[in-house]
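Let's start with one chain on its own, the form predicted alone, as structure tokens.
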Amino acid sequence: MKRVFSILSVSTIAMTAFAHSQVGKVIRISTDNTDLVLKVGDNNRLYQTYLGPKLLDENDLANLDWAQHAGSDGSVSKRGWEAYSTSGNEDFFEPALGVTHSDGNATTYLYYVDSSEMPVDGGIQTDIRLKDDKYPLEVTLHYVAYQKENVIKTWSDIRHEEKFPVTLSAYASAMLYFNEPSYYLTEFSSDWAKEAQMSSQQLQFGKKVIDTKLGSRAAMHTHPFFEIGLDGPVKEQSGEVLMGTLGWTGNFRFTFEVDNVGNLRVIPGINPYASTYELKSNEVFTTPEFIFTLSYDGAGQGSRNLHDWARKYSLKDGEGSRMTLLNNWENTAFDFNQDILAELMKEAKHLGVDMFLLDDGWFGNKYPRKDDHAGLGDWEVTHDKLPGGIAALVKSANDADVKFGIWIEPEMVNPKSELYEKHPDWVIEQPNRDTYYYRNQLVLDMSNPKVQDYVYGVVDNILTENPDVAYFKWDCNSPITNIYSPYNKDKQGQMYIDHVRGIYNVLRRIKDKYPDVPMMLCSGGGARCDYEALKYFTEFWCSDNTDPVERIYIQWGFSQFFPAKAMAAHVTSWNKNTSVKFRTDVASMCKLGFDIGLQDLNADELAYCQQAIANWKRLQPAIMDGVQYRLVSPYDGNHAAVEYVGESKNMGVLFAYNLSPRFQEKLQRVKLKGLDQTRKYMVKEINLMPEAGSTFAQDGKIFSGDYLMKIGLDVFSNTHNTSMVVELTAQ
């Protein structure tokens, strides 16, 4: 593979402004498996010279010289692969940074000043300082390499000391370059109930852009992550693949540009659409973190890299346990009262889950929340529905011996609310046009510090008055419409960015005061799913679509980037043509919950659910904290299989699903992964309906790990929408 890139300067520039220039200096950012090598060119600018498998001999770094590329006209191109290319320089393609200086000059050149390294939790952080030679503008590139997990995250700080503000029109988090024969992109499109749908295409000359302009509920149509096959289409278990994701809960943009000689640059960052940012002198503009891994064994290994990294260093309480729960939404919707909820809490205990979660519909008095037309913003208990308030609900939960959690949507407001009547200036809404309502609601202007205090107070007031509230489901059902910030009237170009920063300000305050309270991130389903938000949330809601067949695809897509314990999945009544067993087995691959009334279950189904919950709790070390292997893709046929193996390889769980097999379709054995080939494992079917008995021909038998990985198990059948769960126990 070609991995050396041209970094010859267009001209040699005398760098008198920087006395400590270090032409030829090599900066190595390394994991145990990957090297990203940067080098100071003879023009004192910083270039990428290598990104690929780790070089074993450090002396080889000196051989990463500035190769030249032949142009289509036979000339030699001397453009370099600049680590953070800027607008107005001699590069002809998409820049990472666009600055208009206070005198109107729109060009920027960045020169190397210095760099440093320091240890951080789990890795090494490298900071590289670059400066313009004509203007007092500085960019610091940050890289953290997590050696064991083979993950690198990178972001940038932009600041200046010009007398007047400068305007930022582009501000990417990073730039990465590749020189391969071809590139294949896997993207993740979405909509309500259709999240994380995977599709692939070859990248050809020009730009492919994935972006969102929704502001809030930003990932409703596309998710902030991607995969690129660097030696052919992305495969699960082989081949080289770049997997990247952006930690930003607002508008994002990924630009993939193949240039005139077939090289690829990847530029992730905030979407600058309608977001020209006025940067004051000495203000620091910090870009979101871009997190990526290079896998040399397909997307499966890349996912395992990211899962391991996330649990250790990014996901809130990533190494802690997770609670099972019973939600009331599918059972009652808005139609409940204090007595009904108390009975449901008893059902939660009888079912065997840890917590009862009260969903939408508990708040508002002048405008009670009877449907989605009113009440958002008025976070006080509806007195005639819940006369004892949250305190009575917490007591009922304690009496039932379960925890109590509650739903909120604090960033949103219904026009039919006391909050809107009192503070119309707190709402993102255009002053001189007809208002467009999405789901009968509007978005609060989170750039406003008063709004931030109010939203923080929603959580703080509940927990101050009811410290035993154990969980929050935080929803966000609307994108930003009627785009205008009453707070930043003269800086509308900063609204999208300052809005998201305001959300983070609130979430930081909550986490600082209540570090141990778990929260679910929800956004009309899975429209919020990024690693910056997940610093404050223990899990996210993948989709309102809980049809188990669809969920297999949705969970398959999200699992490319997120560990199972970050993905909430509930058993509901969606698709009653499938069995309760099938629905529960699908949800058991993630953080398990239920949203179903026990009256909808017969005695055998209830007994089955109770046993499945007990099994899930017992197998948490494998499912929540183990290593995941996606064995058979639903995209490839009529079956699916996913395996989890505990870290010590002493336990494992195999989930197998028959979706829509053809008549007398040939059934393949499923070959397992990740076991100790020298150890013996008993295989036992679990999650069986009472009195049903196992149809698994190999049930109770003992095999070597070597056999299971090379020969496999007969876990598929020709029966539609059926499932099998097999426990593996080392002997």
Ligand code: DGJ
Contents of the next structure:
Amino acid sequence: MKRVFSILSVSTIAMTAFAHSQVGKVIRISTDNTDLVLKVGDNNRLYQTYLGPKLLDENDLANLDWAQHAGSDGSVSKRGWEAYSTSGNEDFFEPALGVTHSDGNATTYLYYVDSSEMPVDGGIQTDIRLKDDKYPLEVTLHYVAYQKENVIKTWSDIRHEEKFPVTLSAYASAMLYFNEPSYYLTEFSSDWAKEAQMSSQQLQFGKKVIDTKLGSRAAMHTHPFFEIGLDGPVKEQSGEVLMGTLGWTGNFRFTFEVDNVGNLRVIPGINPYASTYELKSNEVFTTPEFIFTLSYDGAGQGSRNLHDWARKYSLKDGEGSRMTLLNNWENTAFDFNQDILAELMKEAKHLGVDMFLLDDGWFGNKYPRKDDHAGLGDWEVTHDKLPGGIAALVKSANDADVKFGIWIEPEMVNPKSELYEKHPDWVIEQPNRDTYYYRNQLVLDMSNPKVQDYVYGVVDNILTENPDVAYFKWDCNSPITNIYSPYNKDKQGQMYIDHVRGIYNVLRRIKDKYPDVPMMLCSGGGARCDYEALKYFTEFWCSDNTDPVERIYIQWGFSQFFPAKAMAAHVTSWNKNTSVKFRTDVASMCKLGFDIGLQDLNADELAYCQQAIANWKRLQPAIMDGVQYRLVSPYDGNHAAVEYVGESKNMGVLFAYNLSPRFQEKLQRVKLKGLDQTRKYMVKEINLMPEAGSTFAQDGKIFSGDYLMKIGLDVFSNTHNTSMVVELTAQ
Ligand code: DGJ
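Same protein, the form predicted in complex with the ligand this time rather than the form predicted alone?
The complete assembly is shown below, putting the previous chain first.
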């Protein structure tokens, strides 16, 4: 029987000492389409009895009771699926929780105590308390089920009242189980300029671990999300898929273990690497949130669930609008002054974007930031470069009628800086070994409250002195190297965790004081992309790689978990072999920006960009706030197509790309999705170069939604690196 598991009838195992045993109690955590069912076994421990499509008849929950699961040899399995399995029990596979108690005992048994439910924004929160019967240690499991979006968010609290600290060697956020004939994992590997690369493999007996040990810039080599195909490899538009992501801006670990009888357990959490955590009496260890959805219609529907959930309940200003911008990093790098910036602000206005964003290189006096070797940490404007300070830049922006945003990297320091000279003990660095530098810089010790104040002050000072600064790009270019916290000297096992908590303390303070200031999360490209950080950031920078061909893959990868609104994409001069149109069309699928000098655009290209920006602004209800359908995957061939439909189905836009098609390759029509089949839509090619006539065969025609979804449009060609954008307008 699918997904139904035995709970050992344990007359032989000592029953818990808890007086009010609730044997048989069922806890149902439901969204509109999915049920997660937990049950108190007759040993008073808590088990997962079901996770899958919503059960229609409440009475069936009772049938999940005690069903025996045959092992491969026909014997009855002697264990159930413990909801939060612990070290030292009869399970023998990877636990969620590993505790060594203060007397050295390495076993923990958790028994059900009680549970409660309460409504929260968008869903129902269920809290379940579990307790050891021999040690005063308890775990509370939290689940928030977002009904409409079919998303469940789960995390755990660990606390004890032992006299001395206990040691935590594993502290997962949650544990989920599946019983299917096969499991296929889609993972997202990454590196600088190679973010969110998707690959798939079958999970066989044993463990597959995806983790990072980078500390900060933690998602540089792999991102904190995954997909599992539960009835074959993950497909876009059909099949059952688990999609999960961890909200943690530090080391994370996903363990996928297929056991001796072919069950899969999924264990998401902080990576305990170099982090055996000494938990003091009454201290609460709260794990990060694990967010997941089960889709029964492929990854596409799973993504739409997550996009809706993120915009409504997670992403900072998820339902607000976004500003288009002109950034100067790819254009000037460190080479600018006040006059050049004032000119660029005028260019921003001329281009038609909302804001000018000043990047790296504006600070440092004793050690001016003229390249990436010096100045980081000294957040004072370089006087001889920008004599009027930020105030003059804000004024120039006002004069040009654009907003002004600014780049910071406040968690980091160059050793060549006044900050490092004054506070060498604020830096994560080994006291007795040679120092290893990544991009010539070091990471500040964010576990130190004084450092937190300093980092908070970077934003607070800028905004106090210049309340008109409208935006921050917050960068993070180095992993933690030389792992040693001078602040937490005798608690090195907590360094990685306390560092991330320190970052959140700062971000919380910033958000409390400046709730309306949008911020971009950047990490040498897209090495920070998790939903905890995104509570404080309106968007993240997906990659320094803005070659449109590569970007199609990168954006395809990130879009699995994040709405377009959270993904910043800029038009730059990367891959000049491609047209400005192609580059802009690709960036238009996300939060659109530019990072190019107008000198690099001829008159037609400039006119094209101005028009494309206006089109993007008009289409925001579809691209930023609508429903996304990934129609043709670049991973499947030489074309790609993505469609966005406004929520009321009155507008839509289709982006179609030709990558490297073969000679006279057969071209498939693209069938649209998500339209109202009874309504008529005008289809019109937009984002055309001036004077270029449309080559779109159906340009200007009117079709029913039914036709468009069943027959489709001829939007592909065999010309390499070209694109077509088609606007759909309901009549
Ligand atoms: C890395 C970022 O990804 C770039 O966009 C740019 O801001 C540089 N850092 C500046 O040093």
